Amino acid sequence: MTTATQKQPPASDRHRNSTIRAVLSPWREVPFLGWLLGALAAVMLEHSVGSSLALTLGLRRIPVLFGFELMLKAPQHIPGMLVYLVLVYMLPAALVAVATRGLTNALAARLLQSPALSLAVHLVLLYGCMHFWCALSDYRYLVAQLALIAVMLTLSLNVINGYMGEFSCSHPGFMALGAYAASVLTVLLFVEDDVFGPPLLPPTLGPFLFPLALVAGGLVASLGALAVAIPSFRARGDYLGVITLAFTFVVKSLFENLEIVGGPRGFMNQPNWAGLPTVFVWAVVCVAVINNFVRSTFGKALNAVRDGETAAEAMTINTRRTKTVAFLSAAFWAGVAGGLFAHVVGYINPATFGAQKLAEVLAMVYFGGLNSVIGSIAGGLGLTLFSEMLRPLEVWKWVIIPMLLVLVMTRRPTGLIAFREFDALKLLGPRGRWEGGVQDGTAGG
C-alpha cells in the first residue's frame, strides 16, 4: 500500500514565496543595533537639512509628530508630509540599517559577550536617538517625557492587573501621592514658596537630592497601596475593583480639601529638574527592575495568583504576602512616576489624577497587553503618541481612540503583544546568518 505523495505547489507559486524570502531577507538579518543607527543616522539628517526640506516641499516648518499633526490640519500638505518621511526616516534609516547589518551584527555579537556593556551601548544610542530628535522642538522634548512616564504607570499597573489577575483602579490615587509628595519635599527644601516660605536648604543640593524625593513620593504611594492591599485578602474581581476606585476618589478628595497643597485650585512653583535624561533613566531602571521581578519566583507566584489563589494556597504560597508586595511595589513605581510627572509639568491638581487619567493608564496597559512588559512599553508608548498625534481633531480624538480600543479588545482580548516575555539579551544579539556571531566560519563575517 503506497502513501500518497503530498501536493507540491505550483512552480510559480514556488518561485514567487523564494522571491518575497530573497527580498526580505536582507531586513531580517539587521539587528537591533542596526537600526538604532539608522535612526540616530535619520534624526542627525533631519537637524542638518529638515529645515530647508521643508520649505522646499511647502510645508511651514519641521512636523512635529512625523507630520500627523500637519496632514490633519492642512490635507493639501499630505503629499510634500509623505515625501518628507521617506526622504528623511525611512530611506537614511532602511539604507544605513542594511547597509551595515554585517558590521552591526559582528559588533553585536561582539559585544553581548559583556551583557552590561552591550545593554549599555544599545541604551546610549536609544538614548541618542531621542535626545537629537527631541532637540528639533520643546514639543517633542515634553511628548517625550510625557511618554516615558506613561511606561512607567502601564508597567506598575500590569504588574496588579496582569501578573496578579486582579482589577485595580488605584493608579491615579497612587501617583497623586507621589506626586504630591515629591512636590512639597522639593519645593520646601529648595523653593521660594508663598506658602512654604524661603527653602531649607541650598537650591544649589536641589538636582542632586531630587532622586531622594522621588524615593520618598514612591514610598508615600506604598504606604497608601496598604489601604488597598488588605481588601485585596478578601476581595476579589469586581469587589476589588470598587475597591480601588473608591480608593483613587478618597485621595482626590482628600488633596481637593487639604489648602496648605492648593485644595482645588493646584499646587505648583515645582523646580524643572525632571528632563529628558533623568527621565529616561528612571524609566530604564523602572522597566529593569520590573521585568526581573516578573521572571523571578516571586513574579511565577504572581501567576499561580492569577490562575488560582486556592490552589496557589496549596502549594504553600503565601498569597497574602504575594499581593501585598505587589501592591506595594506597583505603587511606588506609580509614585515615582507622579513625581516625574509634577516636575516635568511645573503644576499638579486633584482633577489630574482623576476619572481620566485612570482610563488612560488602563487603556495603555490593556492595549498593550497583559502579563507582557514590551506590551506595556509599546501601549504606553503607542497610545501617548497617537493620543498627541490626533490633538488637531479635538473632540472627534475621543471618538477615535476609544473605537480604536474596542477594535483591538474583540481581535485580542489581551492585548496586541501579551503574554510574552522580554528577552533583552535575545534583542540585543545578532540577527539571520549572523546568530551566534559566525558568518562561513568566521565572527561577523
Partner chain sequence: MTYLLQHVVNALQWGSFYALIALGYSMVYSVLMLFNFAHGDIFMVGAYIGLFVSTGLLLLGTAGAVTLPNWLVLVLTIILGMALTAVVGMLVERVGYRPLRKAPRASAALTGLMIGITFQTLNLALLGAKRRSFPALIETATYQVAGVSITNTKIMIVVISLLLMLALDQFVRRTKWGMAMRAMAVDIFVVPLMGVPINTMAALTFALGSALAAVAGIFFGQAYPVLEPYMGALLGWKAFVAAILGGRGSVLGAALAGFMLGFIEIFVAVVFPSTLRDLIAYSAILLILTFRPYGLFGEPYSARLRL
Contents of the next structure:
Amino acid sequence: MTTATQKQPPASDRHRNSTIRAVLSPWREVPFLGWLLGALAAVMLEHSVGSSLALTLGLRRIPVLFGFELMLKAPQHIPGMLVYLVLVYMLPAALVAVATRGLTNALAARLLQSPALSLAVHLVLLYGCMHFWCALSDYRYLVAQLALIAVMLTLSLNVINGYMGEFSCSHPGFMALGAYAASVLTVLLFVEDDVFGPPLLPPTLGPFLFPLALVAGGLVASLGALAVAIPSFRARGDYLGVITLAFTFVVKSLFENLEIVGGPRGFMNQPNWAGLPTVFVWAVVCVAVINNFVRSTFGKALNAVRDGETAAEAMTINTRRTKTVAFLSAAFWAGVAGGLFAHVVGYINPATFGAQKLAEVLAMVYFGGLNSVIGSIAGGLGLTLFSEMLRPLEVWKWVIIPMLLVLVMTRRPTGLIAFREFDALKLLGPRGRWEGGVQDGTAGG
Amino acid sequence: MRMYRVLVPLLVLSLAVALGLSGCAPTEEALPIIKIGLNVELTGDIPKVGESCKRAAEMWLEDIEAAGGLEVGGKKYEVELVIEDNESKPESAAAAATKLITQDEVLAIVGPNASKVAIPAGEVCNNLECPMISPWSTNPRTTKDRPWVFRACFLDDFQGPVVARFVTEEFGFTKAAVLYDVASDYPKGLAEFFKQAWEEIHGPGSVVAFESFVTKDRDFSAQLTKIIASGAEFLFLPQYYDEVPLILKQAQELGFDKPVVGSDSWGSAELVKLAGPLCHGCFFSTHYAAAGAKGATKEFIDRYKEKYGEVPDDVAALTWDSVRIVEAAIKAVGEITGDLATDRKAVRDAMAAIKDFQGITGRMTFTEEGDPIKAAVIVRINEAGEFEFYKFVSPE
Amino acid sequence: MTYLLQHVVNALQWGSFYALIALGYSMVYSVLMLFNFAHGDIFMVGAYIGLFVSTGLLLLGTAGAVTLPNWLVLVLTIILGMALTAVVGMLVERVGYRPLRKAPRASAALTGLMIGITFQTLNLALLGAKRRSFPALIETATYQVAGVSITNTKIMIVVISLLLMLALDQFVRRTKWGMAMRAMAVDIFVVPLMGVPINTMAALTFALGSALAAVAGIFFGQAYPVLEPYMGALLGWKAFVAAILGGRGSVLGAALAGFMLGFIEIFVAVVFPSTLRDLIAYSAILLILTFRPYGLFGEPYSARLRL
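Condition change, the form predicted alone to the form predicted together with its partner chain:
All chains and molecules follow, beginning with the one already shown.
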C-alpha cells in the first residue's frame, strides 16, 4: 500500500483507499477534548480492571510504562502485552474518542467562546489522565514528575538555543542556582536540620509558601544569568558558548566549596512538597508563559536577533534588552525547574549539575525541535520516558539512545517538531465538519 | 458508523486472543519468588563500582541456584536478582529504587554504592518501607534517621582517626599532607575527618598541606609540588585506584620519597596492576587483607578470581557481605508470607537484629542508625604486590 | 625560585596536553566551523587503539616472534594509532556531520556529542569497566636541573606538541590543501565552485584532527597511564574552551590557548587553595571572553555566523 498510494493506484486499491479514508475520517474529526476524554476513559479502565486483566494475560502486573521494560526483559510476554495495550489503552481511547466526537466537538466549540474556561477544562482533563495513570504506581508518579521538570528545562533552553539561536551551555548552572536557593529557603524556614537548626517558620505554612521559595530560586538563577547575559552583548556564537560553559563550571565549583550547603556531599532534607499536582501546575505555567513570550513581538525580536543581529538593530530592536530578557527568563524557569527537581529527588549535589546534565538537556532540545514549544514538550517527555523504558538494557541503553538521536538528527537536523508555532486555542478547537462554523468566533481571542 | 464494522471485530478478536493466552498462561507457582533488587552504577562516572557490585551479587545468586533456592523455614524459594542501572545520577537512583520496590516487588535492595546516589535512593526506600543496604556508601546521612536503610562499610568518622592513630603510633610523624578529590563525597569526607583527628593528636597546623583536585583530573603536579615544599613527613591519599597510581607516579617523578598511606578505597587488585612497584611498601586501612586471608574470605577471593579473572575489590567484598546479610535476615525471618509489606518489615527487623554477623570483611553488628560496628585492618602492600595483613585496629 | 620553576615545568606539560587536544579540535573547528564535541572521545578511542596496538606489539615480543625495541614499538604505535583513529574520525564525519552540513551548526554539535557518548558507553559495554594500564614504552628518567625535577616524558611531550603545532600551522598556511581548508573556513558554499572537493576535504580535516587526537591519546597514556572510558569527556569540553579561547580560525592560537589553560589551572592551584581552582580558573576565562569577545588570537569576523 505504501508505494501504490503515491503513484497511480489500481482500481481495487483506490477502492481500498476510500475504505481506509472512510475509516480514518472519524478520527480526523475528533477534537483534542475527545482524545483527552478517550485517554481518561482508558486510564479509568486500567484503574478498575487493569490488574485483573494483566493477570489473565499472564503478566504479573500492570505494565508500568506501556510494557516496554517487560517486553525487553521477557520477550515471551510480548503478545500478552500487546493485547493489554490494545484492550486497555488503544481500543477504549479510540472508541470513546470517536463515539463522543459529536458531543466533544460541540462542547469544544462552546467552550472556545471563553478561551480561559476551555483551557481550564482541558488542563483539568489532562491532569485527570495523568493523575489516574500515576495513581497506579509510585514509579509512574516519579517518572511523570521528572518528565515534567525535563519539559520545563528543555523549553527554557529552547528560548536561548532555538529562538535566539545562541549555543548556551549554562543551563545546568542556572538549574543548580535555583535548586540550591529554593532548597536552602525551604530547609532554613520549615525543616529541622542539623546545619540550619530548627525551622524559623511553622512548617504547616510550608506548602503554601513553597511557590515563593521556587520563585526565589528562579530569581537567583536570573541574577546568575546576568553573568552570561552581559558578555552576550558583545560575544556571540562559539565565544558565548564557552562563556556559558565556563559559567556552568564556575557554579558547580562554587557549590563544591560552599560548606554550608554540604559541599560535594550534597544537600538534603528538602521537604516533600513537589507532588505531581504542584509540578504539573508549574509546568503548565511555564509552557503558557514561554509560549506567550515567544509568540509576542518579543519572541519575534529573538528570532530577528538570531537571523541577523545588525539587521535587527537596524529595525529598532533593542538587542541588548532582548538578549537580557531572554537569558533572564530562561534562567528563571531553569531555576524553578531546579527547585522542583531538588524537592522531588530530595537531595542535590554539585556533581548533578555538570557536563552530563548539559548533554541531556541539549539532547532534549535538539531532539524535540528548535524554535518550537511543542517540540520541547515532545523532547522533554519523550527522552525522559524513553530512557526509563530502556532501563532493562542496562549499559547498552546509553549506546542505543545516543545512536537513535544521531539517526533522528541526520534525518531532521533541527529536531522532530521544529519551527512550529504552538497555538493552544487552535489545538483545542473542534475538528472536521464542526470546524468551520466557530472559527470566526475565536478569531479575536 | 462504518468504523464500528472494523473496531468491533477487532475487539472481539483481541478478547479471544486474550482468553486464549490466559488459557495457556503459566499457572501460578505455589511459592512466591524472592526478589532482591540491585541498584548499581553501571554507567556514569564510576562504572567499575557497579560492575564489581553486580558481579559479586551474581556470584551469590549462583550459589543460591546451585543449592536449589533459598531455604526459609524448611521451604526452598526461588531467588531472582533484579538489576537496575542508576547511571550514577541521584534522580535515576531514586527512579530505579522506586521501580524496584513498586514494580519489580523486590523484598530488599542492595546498593547503591556511591553516597550521592545512595542518599536519594535511601530516601525512597525509607518512605516506601523497603529494606536497603548500601555496601559502600560512607556518608553518615545515608542511614541517618532512616530505619529502613543499612550499610556494610564503616564510616569516614571511624576510618579517619584510625589512620591518624596508626601513623602516629607506627612512624611517630607529626607533619601530615593530604591530597583528595574535592568534588567527590568519600575522599573529601575522609580527608576532613583525618585532618580533624590528626590535629587533635598533634595540635593545630600539623596538617601542613591539605590539597585537593577535581574528579577526572589527571595532573596533580601543582598540588604535589606544594606538598613537597611543605615539608610533610607522609602523604595521606584517600583516593580511588584510578587516581592513586597517577599520583604515586607523579609524586615519584617530582622527587617525593616519603611514605604514602591510603584508605579502604585502595583495596583493589587493580591498584597494584596499575601502579606496579610504585605502591609496594604503602599502607592503607581497610576491611580485610586479601593475602594470607583464611576461611570464607579466602574462598570468596579465590572463587571470584576464578570466575572473573581479577581479585575482588572492596566493593565486591562488601557487596558479598551485603547480600549475605540480606540472606541471613530472610532466613532469620523464618517464613515468607507472600505479603510484601509484612515480609519487608520482617526482613528489616531481622536485619536490625543481626548480631555478630561473620562477614568476609569483618564481624558486624548494626547500630541504631543501621551502621555496622566493625574493626579495621591496616594492610601493607608487600614486594610481591599482595595485600598483607599488618595490624588490627578495633573500634573504640 | 625553584619552587616556581617547578610549577612552570608542570604547567608546560599539562598545558601541552590541552594544546594537543585543542589542536585537533581546532583543526575541525577552524576549517568546518563545527563544534566537534566527539573530539574528546575520539581522543579516548585513540588512546585505546594505542593501548591495543602497543600491547599487541609487545606480545609479539614475549611470544618470541619478533622482539621489537621499545622505541620502535612507540613509533609503530603512533603511526598505526594515528591511521586507525583517522579512520574513526572519517567515520564520525560521514555518519554524524556530513548529513548536517547545511543544518544549524549547533545541531551538528549535538550529533558530535551523541557520537561521543556512544563511544564511551560502547567502550564500557564491550571492554568492561576495568581501568587499563598503558604499557610504559619510554623508560622514565628523572633529571634534576637546579632543583627542578624534569622527566624525559615531560620534555618529549612538550617538544612533540610544539613540533606538531608548527607543522600543522605550516600545513594550513603553505600547502594547497591547507589553502583549500582555509578557504572552506571562510565560505563553505562558494569553495566547491572553485573546484575544491568539499567532501574529501572535510573527511581529510577530520582524519587529521583525529590523528592528532590519537597522538595526544598515546602520549597521555605514557604520562598518565590509567585509561578508562570516560577519560575524554571532560578533556573534550576543555579542548572546546581552549580552541575557542584561542580564537576562530587560528590553529596556532588554539594551541597557545591550550598552554594557557594549563597555566591558569596550575597556577590558580598554586596561589589559591586548590579547592577553588575551577571556580577561579573558569571565572578568569569568563572574564577574558567578556572583554575579548573574539578570543585571544581570533580575527573579529564580520562574516555572518551560521548558527
